[in-house]
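The chain below stands alone and is given in structure tokens; this is the form predicted on its own.
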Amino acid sequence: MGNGRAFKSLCGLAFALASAGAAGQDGADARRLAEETRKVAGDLVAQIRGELTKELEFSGPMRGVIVCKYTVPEISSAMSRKTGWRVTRVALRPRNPALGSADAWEQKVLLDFERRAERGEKPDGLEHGEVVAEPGGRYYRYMKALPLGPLCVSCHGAPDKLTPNLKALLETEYPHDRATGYAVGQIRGAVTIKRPL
């Protein structure tokens, strides 16, 4: 009887310490995970601001629209071609539904960036990841929030202090637009990044 109670002592520490064994590695396999998405979301990030930016100082609104619309989405192809995730960008109110629209996931963890920012939370530190099951399989899910810089102001800023000549351009390349009235600071969505594990 004795014996039997030593047996399953031993057997339920060695069960404890596999699954702390686990939990630790799992932990670690995280953490990893964490790290090497926010690096490539980082990129994404750095290489759109660094286009961006030279297009706007040299030519301005009118040419940062065009870059927004044809040379991010090739940097982002370029990025998912490279890793072999999607990596993209997405809103609540995108400029154009077809590419920036948030699937279920992706609205859930805007909605709850938009809450802590309300709270107080900077929100260029806002980031969010975890492993989803989905019926394709399971995935590392990562999303980082985007708040609207000075420089997007000019494009994303209130409509009526959008220029006629850029109004025109926004209403002819991108027709279901609702991607203004935002102010400096604001959450204008979220670089995400879908990993399948």
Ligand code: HEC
The other form holds:
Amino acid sequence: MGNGRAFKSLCGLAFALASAGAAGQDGADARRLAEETRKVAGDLVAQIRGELTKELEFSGPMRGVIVCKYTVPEISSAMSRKTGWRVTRVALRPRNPALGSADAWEQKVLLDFERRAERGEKPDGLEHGEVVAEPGGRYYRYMKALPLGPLCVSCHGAPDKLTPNLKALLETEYPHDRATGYAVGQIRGAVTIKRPL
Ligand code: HEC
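Structure of the form predicted in complex with heme C, please, following the form predicted on its own?
Every component of the complex follows; first up is the chain already shown.
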């Protein structure tokens, strides 16, 4: 009798330990997923910034548009091929609807970033990652906010601040552009990563 009870409570303890272990494992997995994914997002941001700075410095915003239209999508698709994850940039008001439109999950996260920024969080540090079940399987999804910096104003700032040449170029290349009128510090969009699990 007494032994029975002892056995039961031992089982209870073993069960409690096992589930604590599993939770610990999940926690470690979540940390590993976040760290690996954050690193790729950081690489993308650094490479884009490097290419843009170089081009804006040497050739000005007209050539910068070429970087944004060809070089940036090439860098992100090379990262996607290498990692096997979808690595790209999206926005609530995209310039290029084909590449830049946010899906339902991304829209939710972008709106949440805006709310967090309004509540005083630094836009630079805004990120979010979670495991999401979709009809096609489970994914780790991650986003990092891209706030507008001084470097971005020449192409995403107030329309009356864009040079006439640049405005004309954008109107020809992107007749459905929704990505002007941003002030420094506002969230222009985000890096988004989706990795199959
Ligand atoms: C020289 C002009 C130029 C500058 C400077 C520039 N962008 Fe862009 N941006 C573009 C163009 C052009 C596109 C559309 C690229 C494409 O065709 O996919 C774009 C697209 C984007 C997108 C993808 C979503 C969308 O709207 O289609 C994000 C996010 C973005 N820019 C953020 C930034 C940030 C943040 C900065 C500053 C670090 C910046 N941009 C600086 C021209 C520029």
